[in-house]
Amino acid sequence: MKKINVGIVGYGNLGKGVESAINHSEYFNLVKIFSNRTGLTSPFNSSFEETKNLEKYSGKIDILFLCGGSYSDIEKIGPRAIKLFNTVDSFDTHAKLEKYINSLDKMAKNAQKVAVSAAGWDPGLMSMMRIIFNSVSPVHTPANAFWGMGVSQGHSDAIRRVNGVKNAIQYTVPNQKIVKRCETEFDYVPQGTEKHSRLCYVVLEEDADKEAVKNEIINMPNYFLGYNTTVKFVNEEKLKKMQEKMFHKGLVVKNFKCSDKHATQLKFTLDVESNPFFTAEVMVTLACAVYKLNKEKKFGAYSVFDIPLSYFSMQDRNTLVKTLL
C-alpha cells in the first residue's frame, strides 16, 4: 500500500518516540515536524516546520500526531488542527476527558475529519484492561489500576509550567501495601489517592519563592491535589541525569471469586523503559485505527473504548481472524 503522510507536532521526548516509531513504519512517511522551537536537528534527518506554518500542510499531511503536553498543549493545538487533519493524540488529564473528547468530536465530525484522543497506555491500553476486567463478573467490584513506580510525562510537565520552576521531574509511587491487599484480598476498594503518592524534583530558577512553588505544586487541581505529595529542590546537572531514565511500570489487578466460591485473579502489567517512546509507540498503533476510519468517512472524534480492535492492525479482518482468533 502506498504510505500515509503523517506530521509531527511537538519536539520532545514524545515527539521524538513518534519520529523513531514512525521511521521503523512500514505504513508512514514524515512530512514534517512541527515546533516553536528553531535549530532543531533529527537523527532521521527530519524536515522541520514552525508550527505557526501548520495550516499551508492542508492536504500534505493525512494524519498528524500532537505531541504537546496535556496541561495546556493539547486543548489548544486539538481544535485548531482537527479543522484540517485527522489526529491522534495522547491527553492523559483523566478528569478532562470526557469534555475534551466530546468537544473534539463535533469539531472532528464538522470538518469530516477522525480523531483518536488519550492515546497512550494510562489513558489508553490499560483503560482497554479496566472496561475488559470490569465486564467480566460485574457484580464483583472493579478492577484496581497502579501506576509506577516510574516518571510521569503529564505531571513534570504540569510541574514545569508552575511559575519559578526551570526543569522538573515527577515519580508516581504507588503504596505497596495496598497494591498487596488487592492482588490477596477479594472485592477490596482502597481509596482514589491512597494507592499513590508523588514524588517531585524541581530545579528553581534564580530568585524564585521556594515555599510558593512548593505550595503551587501541592495544591495543583487534577494532579497533586489531595495526593502525598513530596517536592524535593536539586540542581539542574542532578536532574538531567534523573531525566535520562524515563521509565515507568502499570498494574490492572481484579481480585474475586467466580460465583463467589472459585478464587480469580485478572491481572495486567506493563515494565517500560521509556514512557515517551512507549507512548508513541501506541499513538501510532492507532493511527492505524484513523486510517481505516476516515477511509470508511467514520467522522468524529474517538477513545480507545469505541475502536474495534481490529482497526488497530493495518491487516484485514479475515488475515487477523485466520492468524490470531
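Residue numbers count along the first chain shown, from 1. Take the two forms, superpose them, and find the largest set of C-alpha atoms that agree within 1.5 Å; that set is the rigid core. All of these numbers come straight from a predicted model, not from anything done at the bench. First, how it differs from the form predicted in complex with a further copy of the same chain.
- Residue displacement note: K254 has its CA displaced by under 2 Å between the two forms (rigid core superposed).
- For V173, a C-alpha deviation of 2 angstroms or more is recorded between the two forms after rigid-core alignment.
- Annotation for G192: C-alpha shift of 2 angstroms or more between the two forms, rigid core superposed.
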Given for the second form:
Protein chains: 2
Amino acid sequence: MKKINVGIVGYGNLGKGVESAINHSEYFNLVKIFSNRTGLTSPFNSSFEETKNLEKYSGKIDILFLCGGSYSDIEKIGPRAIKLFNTVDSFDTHAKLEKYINSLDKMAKNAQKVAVSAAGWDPGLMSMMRIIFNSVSPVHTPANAFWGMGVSQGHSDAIRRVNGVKNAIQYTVPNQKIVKRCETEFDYVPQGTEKHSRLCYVVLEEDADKEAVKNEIINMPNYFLGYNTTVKFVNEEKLKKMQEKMFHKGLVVKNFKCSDKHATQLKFTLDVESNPFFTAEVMVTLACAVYKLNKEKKFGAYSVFDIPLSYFSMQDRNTLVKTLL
Amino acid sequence: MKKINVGIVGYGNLGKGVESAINHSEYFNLVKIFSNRTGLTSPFNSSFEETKNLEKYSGKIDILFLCGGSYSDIEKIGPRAIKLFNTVDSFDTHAKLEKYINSLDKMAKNAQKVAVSAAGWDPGLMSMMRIIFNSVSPVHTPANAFWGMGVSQGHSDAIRRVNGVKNAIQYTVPNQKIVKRCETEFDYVPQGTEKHSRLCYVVLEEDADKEAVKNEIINMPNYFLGYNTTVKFVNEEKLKKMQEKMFHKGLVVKNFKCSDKHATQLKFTLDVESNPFFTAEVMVTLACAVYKLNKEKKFGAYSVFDIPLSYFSMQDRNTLVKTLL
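Here we have the form predicted on its own; I need the corresponding form predicted in complex with a further copy of the same chain.
Every chain and every other molecule in the complex is listed next, the one we just looked at coming first.
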C-alpha cells in the first residue's frame, strides 16, 4: 500500500520516540517534524519546520502526532490541529480526559477529521486491561493496577518545585506485599496509599536545608503524604544519569471466584525499557485506527474504549478474524 | 435498570455455567433453559423447556445463550435462533469462525437482531490479547500463545475414538523451556509442536492391546504426531475424578525491542479453576454488548474484534472514560 504521510508536533522524548517508530514502520512516511525550536537535528535526517507554519501542510500530511512536552501543549495544539489534520495524542491528565475527548469529538466531526486521544500505555493499554478485566464478572471488585518501578514525571516535577531543590527524580515502587495479596486473595481491595512507595532522589541547591526539604517532600498533600516515602540526596551527575533511563512497568490483576466458587485470575504485565519510546509505539499503533476510521468517514474523536480492536491493525478485519480470533 | 430476560439453550457444563453466571449477575433474568432432554433439575430452580418449543418464547426472551454441547449444535441452532432472538455463543472451531460469523451477520441484519459469536476465553479473551499485542509494533514477530496445563476436549475426544479405549482425558502442558525463551529472547519463534507436550490418561477396554493403543495415540496425525506425548493407563474411577476438574490456563506474550533498541514485554496470563464456568462468564459479559448494540439498532453478528470495549460493560461510555481510561 501507499505510505501514509504523517507529521510530528514536538520534539522532546516522545516526539523522538514517534520519529523512531515511524522509521521502523512499513506504513508511514514522515513529512515534517514541527517544533518551536530551530536548529534541531535528527538521527533519521528528518526535516524540521517551525510549528507556526503547521497550517501550510494541510493536504500534505494525513495524520499528525501531537507530542507536546507538557499537558497544556496538547490542549492548545489539539483543537488547532484537528481543523486540518487527523491526529493522535497521548494526553494523560486522567481527570480531564472525558471532557477533552468529548469537546475534541465535536471539532473533529465539524472538520471531518479523526482523532485518537490518550493513546499510550497508561492511559492506553493499561486502561484497556482495566475495562476488559472489570467487565468480566462485574459483581466482583475491580481489577487492581500497579505502576513501577519507574519514574513518575508528575511527582518528579512536584519535588522540583520545593524550595532548595535543584533537581529531582521520583520512582514509583509497587508494594510487593500488597501485589501478592491482590494476586492471591479474592476481591482484595488495598488502600490507595499502601499500593506504592515513593523513592525520591534529590539534588540540593548549595545552601539548602536538608531536613526542611525532606520534610516538605514527605508531607506534600496528594503527592507524598500518607505514602511510604524515602528521600535520598545525590549529586547532579548521578541524577542526570538516572534521568537518562526511562524504564517503567505496569500490572493489572483481577483475582476472584467465578460464580463465587471457582478461583479465577486475569493478569496483564507490561515491562518497558523506554517509557516515551513505548508510548510512541502505541501512538503509531493507533494511527492505524485513525487511517481506517477516516477511510470509512467515521469522523470524530476516539479513546481506546471507542474503537473495535480490528481497527488497531492495518490488516483487514476478515484476515484478523481468520488468523487471530 | 429493568433486568434483561434471557434464555439458555443446552444444559451441559457450559449451560450450567451460564445459568450460574446469570444468577450472580444484577442485569439478567433467566426465563427458561431449553434442552432436548426432559426431567432436568437445577441448583437454582430454573425453569426448563424442550428446545423444540424455542420459537414460542419470541418476545419473551431478549437474549439467548447458545450452549450446545457439540460444535455442530451451534451451527444448527445459531441460524434458527437468530431469526427471533439476540444471541451469544462460544463457537470455537477456529477454522470455521470467519465464515460462520459472516454468514450469521447477514441473517442477523435481516432479522434485525444482534449476535456475538466466539465469546469465551479462547476464542475470546486470548484472541483480544493476540490482536492487541500484535498490533503494537507489527514489524516484530507475533505474540506467542500457550495453553495449559488444562484439558483439551478435542484431543480427549480423539483418543476416545481409538480402538480399545474406553475413556480418556488429555492435558495440554506448555513446555516451560520454550515459555522461558519466548519471555526472555526477542522475537523468538518456536516450532508449533515444541510449544506444548501432551499428557494422556487412558482407560482400556477389557481385552485391549496396551502397546497398540499407545502407538496409535502417539502417531495420530494433527493431534499427537510430532509432539512430546505421554500415555498413562488408569482405572475408570481415577479418570472420572480427573474429568471433574476442568481447570485451564492461558498465556500470551510478546517480547521485542521497541524501535529495535528498548526491551519491551507485554504479557497476559489467565488461570481458571473451571473452564466452562469462566467461558460462561465471558459469554454473559458479551451479553452486555448485545444489549447495548441492539438498543442502538446496530444489528449484525460480531466477534470480540468488532466491538468497542465500552460495549463490554453495562456502564455508560462517559462513566467508563472518566473512571477507567
